[in-house]
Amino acid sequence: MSSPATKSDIQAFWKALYDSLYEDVDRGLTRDALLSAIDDLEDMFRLRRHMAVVEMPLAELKGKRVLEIGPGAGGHSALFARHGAIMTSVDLTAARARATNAKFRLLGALAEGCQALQGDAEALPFPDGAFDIVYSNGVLHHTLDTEKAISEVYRVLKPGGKAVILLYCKSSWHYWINMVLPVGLLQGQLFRDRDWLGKATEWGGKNRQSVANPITRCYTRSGIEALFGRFQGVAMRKGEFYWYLVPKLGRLYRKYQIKKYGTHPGGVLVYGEPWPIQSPMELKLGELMGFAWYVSATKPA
């Protein structure tokens, strides 16, 4: 077995993934190319019904005072930000932070009061209660202690305080068929390396991968469950089935669907590139055994 992971370990994998997606679209930006890319991203995420405009509240967003933690490139603390939020967001990684900042000084006026910063979602700067809502995509899965980390969002909402976390989904498609099956056990990985699930996802972009991913987990319901188990009103849904991440096939695939369906624009300042679209197949599929799952809970008042 491989030795455990460190932060440092993290710092590295998902500063080398902000390159390689990144880099190229932060360089030449605009802001005049940012708000039409935000533009773009909302749109995208409609279609997709991904929890940033659903279980967010975007038309309530303004005044509020909402945490990010992991912000990527800064995309979704952005669109949040453009509806009014005031935006705190924090990452583990220094240059994820700045590409964040750096799109709140392109924004101006629109993202008044708006901050991003270096940080630890085991350990947040801020006090008891600091927070209307508390946002995450996909990044809580892969810290080192995923429960003291819902456990800081807890502490830093206010009581009656709104959590949104994407955290990935164990009962899935992507996590049984295209990962334990072809990797897990074909591959012999499940037996020799502890964390052999980070190392077979998140990487993408221009840049060849020289740095291994440490950690990504995945939950069940009730797993989801426990982790929340001081909130209230804890909600689940499931989303996010591609076609195209089955193994081999999947390329061939990936070609059809783009020829067939598109992609869409909103995927430049999240993914780097333009989002291959679903088909309306896909997007059932999702809600069924899709690989992500989108939380809500409120912190009881």
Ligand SMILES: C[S@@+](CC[C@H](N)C(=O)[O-])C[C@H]1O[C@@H](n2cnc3c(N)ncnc32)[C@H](O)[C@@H]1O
Given for the second form:
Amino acid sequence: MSSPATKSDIQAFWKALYDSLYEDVDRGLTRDALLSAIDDLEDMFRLRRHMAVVEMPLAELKGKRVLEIGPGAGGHSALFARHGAIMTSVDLTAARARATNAKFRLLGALAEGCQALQGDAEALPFPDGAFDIVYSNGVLHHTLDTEKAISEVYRVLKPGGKAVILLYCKSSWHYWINMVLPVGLLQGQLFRDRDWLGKATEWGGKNRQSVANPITRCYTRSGIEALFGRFQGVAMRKGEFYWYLVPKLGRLYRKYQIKKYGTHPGGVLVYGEPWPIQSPMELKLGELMGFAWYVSATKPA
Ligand SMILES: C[S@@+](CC[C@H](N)C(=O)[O-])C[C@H]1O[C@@H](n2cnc3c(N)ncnc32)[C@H](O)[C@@H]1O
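Can you switch from the form predicted alone and show the form predicted in complex with the ligand instead?
Everything in the complex follows now, all chains and molecules, and the chain you saw is the first one.
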């Protein structure tokens, strides 16, 4: 068994992934290119029915205080700033907070009052009730203490404020068929390594993976209900199913998919490359057995 992960392991992994995925995209990014990439991103999210455009009330963001936890390279934060939100973005990895800040700077007056800083979801450096909305896409299942992070989300929300959070879904095809079966059982990682799921997820960088992803957790519906127990109006839906994630065969499918459905430029800002457009069947399967729980919940007023 490997030793338990530390915060520095988590920072090292996400820094390595940043260097591999985003550094080239961010180098030389201009204001015009960023504005057009944000439009593409919004369009891509609409095609995918992503929570950034479904659960997030884009039309009502103007003047709202929004916290994003784990902005990564800052694409989502830039989108919300573009819609008038006063963004605060906190990432454990300094390179990612810098990349997000650089995007706010490029947006200039459009991102007035927006800032990104290095900080930890488990100990947010803000007073109680500071934000109207807390948003986090695919982050809190990678931290050491997810319960603590969700209690911090609750604390920093204003009464009546909204949490919009993506967490990985255990009752999904990706968890059981793409990970538990080939990696957990057939490779035996389930019996060897307490953090095997971390190692089975995330790397999409263009370079060879040199640093392991320390932690990934997946949740059942009741697990999400328990995590958000203090909130009210907890709603969750599934999304995100991709045939190309199937081990081995997925590569072939990806070639076919790109040929048939094409790619969307909206992927560049958040994945460092265009996104292979999902087939209608994949979108439907996402609702039934996707790897994402899109969760929205309100702090009681
Ligand atoms: C999968 S990436 C998601 C990035 C972005 N939300 C997106 O969807 O493109 C996870 C991000 O969470 C950050 N992170 C991990 N643990 C964190 C923590 N405890 N507090 C704040 N950020 C954290 C990582 O540095 C990384 O940028």
